[in-house]
Structure formats: structure tokens, C-alpha cells
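Below, in C-alpha cells: the form predicted alone, a single chain.
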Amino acid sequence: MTPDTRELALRFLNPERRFDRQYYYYARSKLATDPLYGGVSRALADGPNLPILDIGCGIGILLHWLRAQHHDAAYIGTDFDARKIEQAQQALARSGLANARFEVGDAARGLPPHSGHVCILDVLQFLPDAAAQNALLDQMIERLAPGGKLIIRTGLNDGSSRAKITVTVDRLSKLWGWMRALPQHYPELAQLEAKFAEHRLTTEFTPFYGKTPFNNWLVVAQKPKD
């Protein structure tokens, strides 16, 4: 059953600032058009009920979708943008959801202790090169529990027209002030496949465009259960 996206988006509307509705409209648009949240929910539904680390969580939309889909595992969301974490914390307080928290954290400087599933959605392209991406991938894989899944949404550097649109919009997001950093390096399919093979993870790569023009892919890499 699809959650009521308007009800979820209303959690991002501050009743004390009635005319500041940017986070409400952003959340409602994302929930209505982006297949990401449903994709992550389905990927988690096929795995064990483990704690979730959401790296680059933004304002925390994923948590609200997952709870509406009855994923009740412990959740921690981190993002290096303090203003987004503040919005995530406020929405969490308004929702009354339990067993979840948000904190400021820069993935490029290390990850918090964790054992379970790991999500990193629309983040890898902000690292400077493949070496930095691989180093972060190693850290995330270390935090997978047996049977845990690393769920990635990323654009891929494959020379397609969608890839060019993705780069352009990411750059505009920085100019508009929504993103604090410019994209620097989009991973290649072969790079990710090699890293997962190194750690003996089973993987699935799925084109995940939805109603968008972007070259988005959903990548699910699972650690063996034994």
C-alpha cells in the first residue's frame, strides 16, 4: 500500500513559520515523483530486519517512508549539512517516530559505528575521485552485518545524455543553494562491480530513472549471511 505522501510531507511544514513551505513542497515533490523511496523499501523488505545507517540523509524523507511501510528497525541518518539535519530533527519530533535519530556527520571524514544495513543515496558523486569513493565503500561494507545490504543510488559515468543532464542539474542545485557542494566524480559501473567482487558481495544494478530525466541507478550489494 502506497503511503499518503501529503501526510508525510506535512511533517516538514513548520507550524510556526506558515509561509516558509519550501521543505514541505520539496518533500511532497520527491515523494510523488522519485522512485527511490519505494526502491529502498522493497530492497530492505527482502533482507533481515537490521539497523539502518542512512548516509547523506538530507532532511530525512527516507525514514518517514520506511516507517509508513512498516520498517521498524533502528535508524540513524547523517548529513554534513547542518541546516538539513535541523529540518530532519524537527520533522522527526513532529512525527513522534521512535528508535531514530539524525546527526551532523561528514562521510568523507569517517562514518559512525554501525552494524546492519547501509544506505547512501545521491552522495558518491560529491567525492573527488574513484580512490575516495572506494575508500568510503570499504568503510560502508565494513559496517554491513551478515545478510546486510548496501543500498546505493547514484548516477553513473557512462557518456549518456541522461548522465549529462544529471551533471547539469547537480551543478545547478549548488548554484541554487540546495546543495552545499559541487559534484566532482561520478562512478563507473566497472569500478563498483570490482569493489563488490573484492568483498564477495552479491549485487544487483537497476536503472532507476522514474519520472526524472536523470541517469540514476539503484545498486543493492548484500553481504553473505555466513
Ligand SMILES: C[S@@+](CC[C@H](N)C(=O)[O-])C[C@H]1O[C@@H](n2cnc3c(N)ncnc32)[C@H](O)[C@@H]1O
The other form holds:
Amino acid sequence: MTPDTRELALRFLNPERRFDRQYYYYARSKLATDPLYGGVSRALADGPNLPILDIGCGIGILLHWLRAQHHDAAYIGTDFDARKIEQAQQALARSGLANARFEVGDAARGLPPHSGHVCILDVLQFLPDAAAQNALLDQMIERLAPGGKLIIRTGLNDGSSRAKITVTVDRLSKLWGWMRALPQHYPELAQLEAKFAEHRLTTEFTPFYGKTPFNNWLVVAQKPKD
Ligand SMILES: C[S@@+](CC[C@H](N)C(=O)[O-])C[C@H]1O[C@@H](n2cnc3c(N)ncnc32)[C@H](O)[C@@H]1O
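Next up, can you give the form predicted in complex with the ligand of this protein, since the form predicted alone came first?
Once more the chain from above appears, this time first in line as the rest of the complex follows.
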């Protein structure tokens, strides 16, 4: 069943700062229009119940969607933007959800200890180049438990007009002040395939455009169970 997206988004509204509604409107629009969280939830439902590390979690919308879909595994969200982590922590406190935490962390400088599933949603493009992305992919794959899934949403650098629109909107997000950094490098399909093959992961690449003009893909790479 689809969660009540308004009720979830209200957790991002600070009752003492009711005029400041940007996080509420952002959460509401993402929850209502972006197929991402439903896609992640379906990918997780089809695997073992393991702790989740959400890298570049932003304000933590994924956690609220997952819990509303009855995923009760432990959750850690990290992001290098301290403002977003503060919002995520406040929304978590308002929600009363248990077994979850948010912390500031720069994925380019290392990841917290973890064993389970790993999500990285709309983040890879902020790393400077393929080498940095590959180093982070190695670290994320090290943190997969047997049967654990690495769930990535990313634009792919394939020269399509969708790819060009994705880059332009990312740049505008920086100009509007929503994003702290400009996107730097979109991965190529062959780069991801080679990395997953090196680690013997089974993989699934699904175009994930929804009703958007973006070149988004949902990539699920699973570690063997034994
Ligand atoms: C487009 S937002 C996606 C937020 C969240 N994953 C979601 O889908 O709801 C990208 C996020 O990646 C974070 N980010 C970018 N580079 C990062 C890095 N090196 N380490 C941690 N977070 C990073 C940004 O601060 C931002 O919150």
C-alpha cells in the first residue's frame, strides 16, 4: 500500500518555524512523485532483512518511506551536509521511529563500519572521477553481508539527451543552493558492470525514468548468500 505521503512529509516541518516549509515541500514532492523510494523498498523486500547503510541520505526521506512499508531493519544515514543531517535528525525525533540514526560523514573520506545492505541514491555523480567512484564502490561492496544488496540510483553517462538534462538540473540545484556541490562525473554502464563482475555480484540495471526527463537508472547488485 502507498504510504500517506503528506503525513510522512509533515515530519519535516518544525512546529516552531512554521514559516520555514522548504523541507516539508521538498519531502512531500519527492515522496509523491519520485519512484525511487518505492523501487528501493521493492528491491529490499526481495532480500534478507539486514541493516541498511544509506550514503548521501540527504534529509533522510528513504528511512520514513521504508518504515511506512514495514522495513524494520536498523538504518544508518550519512551525508556530508551537516544542515541536511540536522533536518534528518529532527524529523527522526518527531517521527519517534526506533533503530535509526543519522550522522555527518563524507563518503569520499571513508564509510562507517557496517554489514548489511548499502544504498547510494543520486550521489555517485558528486565524486570527481571514475577512480574515486570505483574506490567508493569497493568500500560499499566490502560492507555487503552475504545476500546483501548494493542499491544505486544514478544517471549514466551515455550521451543521450536524458543524460544532458540530468546534468543541467543538477547544476541548477547547486545554483538554487539546494545542493552543496556540483555534479562532477556520471558513471558509465561499462564501469559499473566491470566493478560488479570483479566482485562476482549478480546485477540488475533498470531504467528508472518515471515521469521525469532524467537518465536515471536503478542498479541492484547482490552479494551471493554463501
Ligand atoms: C540528490 S541528493 C540525494 C539525497 C538522498 N539520497 C535521496 O535520494 O533522498 C544527493 C545527496 O548526496 C550528498 N553528498 C554528495 N556528495 C557527498 C559525499 N562526498 N559524502 C556524503 N554525502 C554526499 C549531498 O549532500 C546530498 O544530500
